[in-house]
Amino acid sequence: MRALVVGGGIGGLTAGIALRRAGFGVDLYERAPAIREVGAGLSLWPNALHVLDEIGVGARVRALGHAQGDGRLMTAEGRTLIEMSMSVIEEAGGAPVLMLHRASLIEALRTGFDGAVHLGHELTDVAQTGERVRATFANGATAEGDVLVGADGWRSAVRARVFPGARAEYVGYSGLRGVVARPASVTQTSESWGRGARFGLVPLVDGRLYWFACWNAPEGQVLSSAERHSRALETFRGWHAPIEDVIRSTDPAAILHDDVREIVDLPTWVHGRIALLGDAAHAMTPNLGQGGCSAIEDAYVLARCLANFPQVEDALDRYVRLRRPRVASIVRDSRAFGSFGQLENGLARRVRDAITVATKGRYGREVVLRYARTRPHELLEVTE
């Protein structure tokens, strides 16, 4: 069997590795002239690390990051609401929460993929005839395979051609991301909550610091590099140290800006011999750190289903049955966490903070554990 994978990001490369490990021929198509990722950090939770171990690249990935230590949830003024212990998650999940630069993960996955890679291939059309699926690209190239995997992100060209009614819905807040040299004062991960805004600090390896910020805003604001920098300084002026200094020290050209969106009105993730995974199927808010992890899980489950079912359509049906309920739950919980953190009303925020302190963050811990403790074999069990 030959698989065509469209997209050279986390989900596409993981799918390529998993499919190759299952014995399939794989051609991966990326529209960019090189496979690379820029500008941001990410967390890999135990559920994703176990999958990467299962497909043979876990050790390579772990070597490029470090375990997230204990952290804090704070107010904009610097008052600690709760201490966030990672030991409970690591013990229950059987692996750490790994923090690393997204570019490092992409490089590790690219090194681990031994299939054919075709760069500069922008998908323009897909068609199915009998037991084959055909992809056409802007450069005039075509390719045929037994199955096509759309792993090309929330702007997915594959999804646009098979599910044109699906859309990416704005959730009400916009975000910035950046990486800088880590100040000596930052020794642990933290997230701080203010009025309709949040700011996070995440130490990476090699003395770097990943920061993220989000604030409630109208949809579709286009900001230049300089405007991103000034907007961040304006939004987080007066917040506790070292937030303003971190923003000031960031090269404006290196700050990424995205409206936070979810994919809606998508009736299924498969169409004949075409399957979607990762953000192409279920772009979600980043509040649980499970976006990339879910793409990794998707890729693993899809490869196992194709290996276990001789008929492609049966395999893809099984893939959807296994993945959609879990992902729907993650999307729902992540959205709820974001709404909780983005409150603007003063009374509502005081109540929120009081509940967080009184419960010591128990609800949040239980939610993240629900997903983090999952082992690869459990992903292959129908829970309906």
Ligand SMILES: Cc1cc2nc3c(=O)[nH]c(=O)nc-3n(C[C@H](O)[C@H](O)[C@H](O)COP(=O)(O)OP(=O)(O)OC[C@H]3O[C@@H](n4cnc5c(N)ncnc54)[C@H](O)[C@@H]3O)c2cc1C
Second form
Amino acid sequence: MRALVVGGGIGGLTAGIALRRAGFGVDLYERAPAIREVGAGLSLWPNALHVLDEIGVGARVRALGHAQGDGRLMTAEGRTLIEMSMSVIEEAGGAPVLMLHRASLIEALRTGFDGAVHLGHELTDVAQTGERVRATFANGATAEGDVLVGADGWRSAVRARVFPGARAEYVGYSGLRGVVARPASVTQTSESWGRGARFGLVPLVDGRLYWFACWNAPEGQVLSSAERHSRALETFRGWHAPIEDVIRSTDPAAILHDDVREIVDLPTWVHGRIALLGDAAHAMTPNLGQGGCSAIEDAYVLARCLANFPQVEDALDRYVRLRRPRVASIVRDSRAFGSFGQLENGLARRVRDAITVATKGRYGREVVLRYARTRPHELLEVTE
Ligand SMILES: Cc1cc2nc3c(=O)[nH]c(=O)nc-3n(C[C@H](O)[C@H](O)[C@H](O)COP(=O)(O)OP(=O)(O)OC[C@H]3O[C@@H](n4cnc5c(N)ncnc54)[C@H](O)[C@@H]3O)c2cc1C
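Could you drop in the structure for the form predicted in complex with this ligand? We only have the form predicted alone so far.
Time for the whole complex; same chain goes first.
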């Protein structure tokens, strides 16, 4: 069987590796002239690390990151609300919460994929005839396979062709991300909550620091590099040290900006011999750090289903039944976390902070654990 994988991000590369491991021929098509990620950090939870182990690339990925370690949830003024212990999650999950640079993850996945990679191939159309699926690319090339995997991100061209009614809906806040040299004062992960805004600091290996910020904003702002920098400084002016210094020391050209979105009005993730995975199927809010982890899980489950069912349609049907309920639950919980963190009203924020302190963050920990502790074999069990 020959699989066409569209997209060379976390989901597409993992799908390529998992499909090759299951014995399939794989051609991967990426629109960019190179497989690479621009600079920011990423957390991989135990659920995803176990999958990467299962498909033979876990050790390589683990070697490029480090355990996130314990952290703190704070106020904008720098008061600690709760200590966030990662050991509970690591013990229950049986693996570290790995923090690494995205470029390192992509490089490790690229190295682990031994199928054919076709760069500069932007998918423009898909069509199915009988038992074949055909892809057409902007450069005039075409390809045929037995199954096509749409792993082409939240603006998925594959999804647009087969489910034109689906939309990527803005959730009300925008995100900025950057990587700088780590100031000596930052020794652990923290997330700080202010009025309709949050700021996170996460140490990476090699003396670097990953920072992320979210703030409530109208949809569709287009910010130049300089504006990203000045917007971050304006929004987080007066927040506790070293937030302003961290922003100031970031190269404006390296600050990433995304409106945070979720995919809605998508009736299913498969259509004949075409399957969507990762952000193409379920772009989600980043609050649980499970978007990329879910793409990794999708890729693994899809490959197992294709290996276990002789008919592609049956395999894809099982894939959707296994994945959709779990991912829908992650999307919901992630969104709820974000709404909690992005509160603006002063009274609501005081109540939120008081509940967080009183419960020592128990609810959040339980939600995180619900997904982080899942082992690969459990992903293959139908629970609905
Ligand atoms: C602020 C923020 C923080 C996050 N933090 C985390 C975290 O800590 N942990 C985590 O697990 N997740 C996190 N995520 C989510 C994670 O980044 C995504 O879920 C993940 O990157 C999705 O991977 P993907 O492969 O599905 O899509 P993408 O990474 O978008 O990759 C899609 C690929 O397809 C290519 N492509 C697009 N269109 C075409 C086309 N027409 N033809 C060919 N190729 C095409 C693109 O060039 C790209 O290479 C975060 C997201 C954000 C916004």
